[in-house]
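Only one chain comes next, encoded as structure tokens, the form predicted alone.
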Amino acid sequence: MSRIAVIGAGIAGLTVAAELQALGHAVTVFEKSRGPGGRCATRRSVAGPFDHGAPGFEAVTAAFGAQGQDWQRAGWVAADPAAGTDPWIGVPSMNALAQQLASRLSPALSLRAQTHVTALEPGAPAGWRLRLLDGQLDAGHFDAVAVAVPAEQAAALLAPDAALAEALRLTRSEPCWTVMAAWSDAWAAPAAWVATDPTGVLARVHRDDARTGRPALDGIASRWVLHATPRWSADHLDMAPVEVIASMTAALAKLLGVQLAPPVHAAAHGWRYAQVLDARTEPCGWNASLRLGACGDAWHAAGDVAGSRPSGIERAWLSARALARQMSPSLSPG
């Protein structure tokens, strides 16, 4: 049985936690956040939930589309016909599908919420030490690592592997500014979707009360997640998040050519690596002499079907499950 650690707890890092450990592995899985998900994210609020991470996902590869099914058998997600090119979601919200794949994790791995990792360094005699962000070393000694954070950070973690890490350093996330707001008054609102906005201020919004699987709330006629551009994001990184509120919600009002009141809630949130719009075409990144490798949505470009973009989750999967199998073969048998 070999120790592994996996750093980042979003779809990719839970996947190979569970593929790995479904192997026999011991499997320590770290997150810097207050628990898993990362961009199948939901916010709380007291105008009710928002899905404020990835809003959905889609499959093009055969075997993701049987996980999704397997997923919509079991409740975790549902397809719904007003998610544009997303059509499924996770149900009761898009957090609760990182919920539930943790929660079908063995008792024995542990879930380390709240430790940030800051650099891998070699163990002695072998393998890995993790330290974190307070400088101290974890207690950990471990045989393997699996990378599966966002291209940037993940770089300067595979330091050890100067190739990995450049090719993670050339590959670059897009932020996204997502604005959350509540209405209370019922003004003529689309069901769900509407197209990008002309004006470049929008990539995408939804209605998330409309979704299926969604609460609704006394006193709250709609709640609404608005995604700017990558380029509006990228222009408008320092701008303050009252500034961003105010900006986007006037761009959905122009786009919808409606008259909004001050919603009753917003908040804004700035997702600095929201999404790889040139992943790799690789499915993960493995060194099997120094036992570390990583995986997630900057990887597996290629879809099974000649011409296929995998996506987003769909791609955080297809890596994770490849450097799962590309690892076992440097791993003790468990």
Ligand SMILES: Cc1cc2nc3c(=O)[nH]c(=O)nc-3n(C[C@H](O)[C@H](O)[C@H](O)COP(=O)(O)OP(=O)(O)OC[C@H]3O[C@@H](n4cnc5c(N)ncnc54)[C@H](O)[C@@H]3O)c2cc1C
Given for the second form:
Amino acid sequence: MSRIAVIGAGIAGLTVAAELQALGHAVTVFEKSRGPGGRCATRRSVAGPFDHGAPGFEAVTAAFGAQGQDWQRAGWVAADPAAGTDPWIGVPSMNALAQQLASRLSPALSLRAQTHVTALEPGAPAGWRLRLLDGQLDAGHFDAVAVAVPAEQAAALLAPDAALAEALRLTRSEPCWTVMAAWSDAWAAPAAWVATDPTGVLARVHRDDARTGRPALDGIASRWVLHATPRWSADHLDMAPVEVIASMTAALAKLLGVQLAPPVHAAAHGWRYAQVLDARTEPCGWNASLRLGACGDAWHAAGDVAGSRPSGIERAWLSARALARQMSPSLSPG
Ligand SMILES: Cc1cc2nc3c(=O)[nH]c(=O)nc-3n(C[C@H](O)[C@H](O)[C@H](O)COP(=O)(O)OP(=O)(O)OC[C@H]3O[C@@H](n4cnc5c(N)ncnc54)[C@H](O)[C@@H]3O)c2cc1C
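Hand over the structure of the form predicted in complex with the ligand; the form predicted alone is what we had up.
Following is the full complex, with the preceding chain placed first.
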């Protein structure tokens, strides 16, 4: 049995952890946030929950399609008619999918939330120790490490392997300003996803309260999530959230051709690294001599057939499975 540290508890980290644990290894997952999920995120508010990260996902590979069907049978996701192109959504929220994945890991798996890893240091006589944000070395000694965080953040952690770090440093992600807004009056709002905004402000818009499993709240007629285009987000990265909310809700009103009263609740979140622009074609990164690997949505850009490109959640899942398989021969049997 090997002791393995996984850094990041998004879809990729949770998937590689489950695969390695199923092989009999002792896995510890380090996550800097309060809980699992990463960009499969849900924000709680007085106006109800908002899926303000990935709104849903689809499958272009047979393997991930089968996984989606399994999750659907388990009731973790639904093929949502209000989601336009028929992607799956997590139920009752996108974050619930990650929470289900985390909860199904064996109790022996340790998930260390609110633990920010800043560097990997060689252990003695071998293996790895983890340096944490407070400057302390974590007490654990690990035979191998899997880094499952966004490319720009992974590059710094992977410094012990210059080639792996450089590969991820060259990967670029696009930002996304997201507005979560709720209205108390019932204006004529479509339930389904809305087409792209010709003014270039909004990339996609969805009515969160119309989706499968979302709660209805007294006094809230509709809850919306608005994603700005990468260009608009990049041009307004430093804009104050209150101005972002004003600009993006004005764009929504224009898009739908309605007069909007001020929302009863509104918040904005700026994703600096929302979606990977140029994911790598390799399934994952693995250095067998250092026992250091990387997975996540920066990898596995190729689908089953030429020209098919898995999107972020699918790439995260595919690359995590690929990494577990590449790691396996270098680890002591479980
Ligand atoms: C607005 C938006 C819209 C999107 N739309 C879609 C879509 O339509 N379809 C789709 O498939 N995908 C979409 N995505 C992308 C999708 O969410 C991601 O590709 C996928 O969730 C990535 O999973 P991951 O596990 O690789 O990374 P993440 O989900 O980012 O998980 C990484 C985890 O690592 C943690 N972490 C980071 N650094 C450290 C550290 N140093 N120490 C400890 N923990 C750390 C983070 O807190 C995070 O929990 C969207 C994302 C956003 C933000």
